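What follows is one chain in structure tokens, specifically the form predicted on its own.
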Amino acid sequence: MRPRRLPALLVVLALLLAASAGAAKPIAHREVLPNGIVLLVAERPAIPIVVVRTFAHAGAVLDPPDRAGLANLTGALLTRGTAKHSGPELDSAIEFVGGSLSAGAARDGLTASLSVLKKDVGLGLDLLAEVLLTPTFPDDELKRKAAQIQAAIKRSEEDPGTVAGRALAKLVFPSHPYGVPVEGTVESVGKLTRDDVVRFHRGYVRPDTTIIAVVGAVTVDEARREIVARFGGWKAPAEPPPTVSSVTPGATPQTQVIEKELTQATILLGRQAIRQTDPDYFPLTVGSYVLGGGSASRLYSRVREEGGLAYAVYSYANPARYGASFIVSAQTRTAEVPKVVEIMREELARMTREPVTERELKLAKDYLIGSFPLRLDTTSKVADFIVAVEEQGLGLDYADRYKERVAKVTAADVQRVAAKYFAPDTFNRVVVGAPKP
């Protein structure tokens, strides 16, 4: 039998529905609550877990100059006691339902994280609201956490990569908080008091600078109802939120050699770069992959495969809210440091002079586009991602735009951007483990 023809109107309707079904669905719903909280909800009904991230603009960039490590200590103390529960009681309550509750601070913000089964969302959110809104920062817990942080800082001084990273940050961001370690120093952490922590939390953890992301087996309406019930009465202070200046161009590039009795040296080259909001970020990312992004990269081929000179060599862009950096790194035998540094400089310079090959361009773009879904393959990763794109001002369509923009990058784009950011004489250099020449 011949199929019956649909009336013209039904054909048009079917085409419209098909187009709608093929359209990209936003990764999350976004709305701003009356008190200024940005609420993001990503429904994943097939997974019976709910993950919640709260992100307040209360990171280490807001540490007073003489109180480095204050945000970090504040974040570490959030779950160590509230107006209703002690730290051990909080731990027991969340562990009883097989969930997790944690908090901490980074450069740009302070995060509290919750993960629970759908049936325990109410309990989990009650505890999350407590640690964010009514922490008590007990003195004994403060002393214990401060001592732990100081011990960790001392241990990290034995790690060449950490030592090199801290030294490079000071050179790349010499007049900005990004040049100061998030964890502070042994001395600065030793000066921190409970009054400092209370003042920091009261002044900077506020609804009008907070993002709350809810991801998992929950609808938008359910998430809104649960969040408003616990955070809707949270009022912002009368004074406006604090501001942080963007990074300013760095000083003349410098070289710092930190001598240590090691058989292997760590080399870091670094300079200021561009944020993800800059269209040139996409050619920069492709160029970075060609230079040092994997086993097919130029640096890997010359330094490791051909020369056998390094245990690891790579490059990467490191964007953040108030600035960005571009880093090239290698670990090699101390005797080979001059040779490896010279190869790194040669390959950086070659990126500025010669267009990348079609094969290199294709490999880089295929990897960057193909690996992107791995950033979103778990509920926790989705929560982290949507908070990051909101916090960076990238828009919730960033995943689609990223793949689209990377796909459009040409060899000429890579060479043009490399000419701006890969010139070897514009990089600061830190070497840990090699003797001074």
Second form
Amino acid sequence: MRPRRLPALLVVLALLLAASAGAAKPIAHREVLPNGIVLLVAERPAIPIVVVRTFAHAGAVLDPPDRAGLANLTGALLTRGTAKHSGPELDSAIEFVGGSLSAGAARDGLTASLSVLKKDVGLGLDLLAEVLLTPTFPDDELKRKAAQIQAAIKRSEEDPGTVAGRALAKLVFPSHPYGVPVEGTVESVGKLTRDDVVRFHRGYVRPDTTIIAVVGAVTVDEARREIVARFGGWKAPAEPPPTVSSVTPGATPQTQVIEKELTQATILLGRQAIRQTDPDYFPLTVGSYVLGGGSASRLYSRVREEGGLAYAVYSYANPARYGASFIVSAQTRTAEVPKVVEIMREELARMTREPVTERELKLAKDYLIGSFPLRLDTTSKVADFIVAVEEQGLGLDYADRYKERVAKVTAADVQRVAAKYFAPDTFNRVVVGAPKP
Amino acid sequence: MRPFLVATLVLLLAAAGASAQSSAERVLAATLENGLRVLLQEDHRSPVVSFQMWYRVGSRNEARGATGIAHFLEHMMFKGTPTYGQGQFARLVEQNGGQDNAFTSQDVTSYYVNIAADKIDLVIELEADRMHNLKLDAKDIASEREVVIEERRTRTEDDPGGFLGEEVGAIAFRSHPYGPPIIGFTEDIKRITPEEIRAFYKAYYMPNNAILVAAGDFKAAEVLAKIRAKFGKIPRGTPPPPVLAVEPPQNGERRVIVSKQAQLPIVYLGYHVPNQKSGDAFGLEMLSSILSEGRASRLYKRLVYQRQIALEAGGDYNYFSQDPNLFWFWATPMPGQTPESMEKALLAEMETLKTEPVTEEELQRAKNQVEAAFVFQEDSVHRRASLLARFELIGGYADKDRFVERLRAVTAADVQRVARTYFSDDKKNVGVLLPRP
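Having looked at the form predicted on its own, could you now put up the form predicted in complex with its partner chain?
Time for the whole complex; same chain goes first.
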């Protein structure tokens, strides 16, 4: 198998990257309910399933500095007990009808996801409303979940990609919550209390910052009726929603080597970049594709096809609500680390020095625009996409604008933006692996 | 592929659905004169198509000393033909907004292109070309060899789960080629010659050893005509030799203990079980669901949730295996727990399955989950096409429609009987990974 797709983590990002549409019809219906909930509905009548995603601005960016992992723990506990049902009762109820209900936090938000057959949508929404509005956070569930998270953090130390990613985030965002792992640390999770979780939920999981997307075999009227019936009475707290600072520029780029007994080294280069609201984001996306996006990219050709130096090598922009990064990544045998780093640096520099060829430019644009239908070909993908564009404030017509903007990018644009963001000396570097072959 | 053992099992499980609706009436099935089997399923919800080639060759068909050759050849399938040279396949697919990839399993090698439906002619052309005209240049083989070894480092050498899975495979099979890893041993990957790869290609890549499946927004009759025009010209080949090895009965427990830098231990258990040709297959399939599907499933609920001794635990049966294979159990003990106590806990669960029938609720839930999974599967053209291929590989795509019905017929007594029949101590293969700091 050839890993040319981005890691699963970046699925939503990938959706945004590839967005464009020929569709004349808006991708979803949007309305704001009186209590501030943004309701998005996309009808897909052919298959009798319904997918619902809720997104609240209650991500790890809101973790207090000494409470890393709080959003993550809160999210994980939502399905572990409500005013009406214990955790195991919730599990049994949804799984008995072959559905699923889960919740969890990421950097910017807390998401709950429901998938059910159409005939069970009433039951599914009842349970979804319970977990969002009336979670009870039982003490024993909190202890259990905290111990599981701590064990998972411990185990993740054996995954070189995770170790490298954590180290790089800290270097790229040294003074912002984005530099702190969403799951926290073994120590910080150990300190979290039920009071912390209750306060976090009460303050930040609130209707006036919540998006609810309903996609599948459901009409707009049905969706509105069912959502209003369950979430219409949800009231926002008196205090205003929290504000979060955007990232501040990174410090002087650094290099960090983390030694592990491994046969292969994981190399990450990373720096801050820009998000979709910056007009330069489109040339950046095209440039990244030419550099390390597909099987015809410069890095793939030199590092993998010609050099046989790596199985996985790629570059990508990683935008989030309060900041963005640009990453170049490869895994190679220990002895070849210097050579691969050198190729990465050379190719980054070449992007700043000379314009990409017309052929490369066309391929990147054709792919980014032409692969759009594949990004929206399942119910879950549509739900992820509409939540992401709403959450990032891009507008439901973002798909069309994206296509137009990508189509307009020139080789000169790419070079100009590369000069700003691809200069090799501006990248932090993390290597996880054995010190010597 | 085989990212690591557990992930592979989960993937297979995900593929093991069936369809609530009859697929037979909507599938155009044909066998060309040269033996190519073609299955076409129209699905007009999105303007996309999933086009898949499934070759009946995997690590099962490999000889000792040449393990990994099927997977090596999968990599080489992207390296060009005289008509479409090095890199052209990927470039053409990307230029047309498509996504492609491939995987190799014990039984099959599968290639897919997901692309806008109006590009299907291009894919037919490319796939027909590389079925018959692959270049297999010695220089390309030399550089790709290094890439495959890097892939092995990622998946096996540096991944504790993959590392242990390979060891358990080695003790469980003494005669059948399911023992060695799909990716092959490093020694073999290094040794395999271009001549051997060319011979392997010639022996297995032919129309009468392949299944072409497509699902998506097309007119089946038109596409069939196009397939005939391109693939029909490829001559029928000499049928590949059958796999004759039959794994002899296991006469006592086998155990392997490995030590590796890791954070937590891992325990794997593998029991020899029959494949779908046996009447017990549906009982085993149900058992697998009851044990592992969701948070209400038995192993999760008891070992992870109630007793809190495992970070994760599950069991899986591969219904689609061409030859009899293993029923796997896996568990990761929580910090402070030993692999010995973990193994005991798993065995105690098996004893319970033998002595007490599963509850009606457990059985009903598992059946509902499988049935719902088949409906969810219909949401993706990629998954629809894959499932048709999987059923075709074991006897006929139309069996897909009887699968749910036959699962529905499984009783608690059946589940108890299969547990008693197959989970005996002297048929156990145990793998333990002891973490080294």
